[in-house]
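The chain that follows stands alone, in the form predicted on its own, written as structure tokens.
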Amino acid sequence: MIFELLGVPPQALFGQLLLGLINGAFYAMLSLGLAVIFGLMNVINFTHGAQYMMGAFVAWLGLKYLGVNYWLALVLAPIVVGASGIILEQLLLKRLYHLDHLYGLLLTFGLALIIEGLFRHQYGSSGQPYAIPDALKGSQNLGFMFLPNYRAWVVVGSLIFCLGTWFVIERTKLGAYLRAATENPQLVRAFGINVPRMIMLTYGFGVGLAALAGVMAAPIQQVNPLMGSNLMVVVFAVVVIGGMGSIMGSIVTGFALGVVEGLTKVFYPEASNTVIFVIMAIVLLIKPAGLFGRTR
């Protein structure tokens, strides 16, 4: 009865809800990595989209040339891309910490263009297919819709990774050190903690989250050099709405806005590409620091 009143077939509604949850999973993981990096380093990492793309390419190249399967790629890609992020942080980003935020933003934006250009030159703009692992092929009949196993894994897996990150940062001693280093690095150094090393590893971890999301996205999207840049504009809007540097804000807002975007495609498709930015404008007018953010 309710679907008749809404004038929407139930299959279309649930299908778009699932699509919204999948998009929200990637929004949450990418915005979480940005929040971790910004929260500790005060750097708006525009390279995040390129590093997301690199994670997908590491998985694809590993499968093509080394026979690395999907499950091993989930471990190796974050390590490889995270290590490359640490190199960038040591060579370039660490020189900008004492400067205005704008310099870090411009540097990471330029790095993103360089990385994407190199991959586009080497592999072209056409996408490369990446097969769904055998264990996650097929779907489940829920009665009102068929739920593909891989898409269910993406939603559940991303939620596990996101909440695990939140727990480490908010509920463990290591997380307490990270948060203390954000507020008062001189005091943390006085306790014998190597703050520069902590910052370096935190940047690598945030980059690794982006690479992990890239591996999970590879079987759904085609692996191509522009897959990150097409997504990052929306992800930055998600970060702004949730609150810059807010871990829980990134998770909740990422999933919620993915669902909102999916529902908008059902009820008012013309607004589906702009609804997140409209919400961002409204939130900034009411609460400039974001829904979960703090005024610095």
Second form
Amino acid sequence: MIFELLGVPPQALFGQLLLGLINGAFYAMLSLGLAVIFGLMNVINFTHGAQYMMGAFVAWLGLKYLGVNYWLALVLAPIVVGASGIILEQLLLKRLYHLDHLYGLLLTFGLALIIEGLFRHQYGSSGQPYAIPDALKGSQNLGFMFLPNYRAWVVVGSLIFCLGTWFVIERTKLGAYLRAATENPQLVRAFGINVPRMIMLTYGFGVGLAALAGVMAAPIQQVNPLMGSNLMVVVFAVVVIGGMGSIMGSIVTGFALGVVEGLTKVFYPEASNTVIFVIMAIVLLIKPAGLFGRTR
Amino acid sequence: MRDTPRMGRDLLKVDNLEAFYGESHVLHGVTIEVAEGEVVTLLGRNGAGKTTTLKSIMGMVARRTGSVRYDGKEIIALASNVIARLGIAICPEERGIFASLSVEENMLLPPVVRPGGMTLAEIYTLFPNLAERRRSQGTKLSGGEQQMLAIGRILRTGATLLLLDEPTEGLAPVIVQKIGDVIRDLKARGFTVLLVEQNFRFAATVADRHYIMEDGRVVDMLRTEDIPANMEKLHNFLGV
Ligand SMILES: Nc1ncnc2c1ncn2[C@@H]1O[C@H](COP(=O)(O)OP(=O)(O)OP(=O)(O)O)[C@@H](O)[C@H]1O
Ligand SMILES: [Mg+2]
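Output the form predicted in complex with its partner chain next; the form predicted on its own has already been displayed.
Complete assembly follows, chain above in first position.
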């Protein structure tokens, strides 16, 4: 009825809605990591896309050479890539904290290019397939559409990781340190908290979250060196719309914009690639700090 | 819960302390001593270097030289998080209440660094308003309540030396009186307090001794009982 009114077959609508949710799941996880890092460090982590790609590659390489399965990769890739992030923070990023955050942005942007270049050099730019784990093969017949199990997992899993992160930051003692250090790191340190170590671990965590998203993306996309930079263009728009630094803001905005993008594909496909940037332009005009952002 | 204060033993000895913000040289050899259980104030005009002295003791000024000994240990080169764990706590001039934390989260934020601190219940008995508002956002409190929160939260940690930076600034007379009561109560509990004040009349009601600072130096030291005889000098230094 309503579908006939809109002139859209329900399969197409739900199909695109699901696709939108899946994209939204990745937008949410990636912009969440960026928000956590930015909140504490004032660094816009342009290496985020490369670290997402590294997560997918760790999964792919692990499976190929070491027989590491998907589930193990889900744990190992964030640890490995997160640790590489910590090294990066200790060796390079740390030296830039006293400067304008433009420097951090330039450094991480340059690093992203280098990392992607190295992976391209090593693995070429054609994608490598990564099989869906056995437990998540198949799909559910929902009556109005088929829901592939793996895609359902991506949406649910990402929600769990995002809300888990939100819970830790907003509802626990550790999160209270983080929130306080975001406001006034010098005072939190004077209370006896090792803030530099907290910054290091937070960067590692944000990077780990990107890697986790990368592993989850591996069976959906091809694993290829540019998978991150393609996605990050949209993710940065999501971050601008949501407001840099807001935790719940980046989760909600991530999912919502995925869905908006999906719906645009149904109703006005020509605009589906630009709709997010149009929204970004409008938000910037009306509320420059972003929908959930506080001016700082 | 504490030993009765043994006045006399120096808990804090600051010797020839210099501090810099970037290129600007702000402290020019500050020397002060605070005995265990004592309440001592730093008096001085705006910009005299009182806040900078407290921050330098706490390790919050990046460039500092000279000597700061706490409980016999040299701490001039230590990071502020390490200094805090030795038992020094600061209540900053701007109060530093966190907007993204509730009153209770603010209260529980500073970690307990050593045993012997006050319990949360004792602190709420001292500041009943805070108990009522423990779920509110920290910065939704009135100025006086925020000041009490800023003091209250460092009492739990087991720190024995409290650095209080102008806790009465901008507050109504009844609140100032309340804060005076609190400081006397803290002294009775055995805390050692280094207090920054602009108002020597208030300082005289809570402290044992007073250092007078001018242009990044200590220019005089007075005992509270000597204040009446030195009113003219104080007026000159403090311009009140
Ligand atoms: N972050 C800073 N950067 C540069 N200069 C500073 C900084 N903080 C303070 N100063 C300068 O250092 C000097 C001492 O300042 P300080 O805040 O220690 O004074 P104060 O005695 O606490 O004054 P007030 O009574 O106004 O609080 C002043 O000249 C001030 O302008
Ligand atoms: Mg001051």
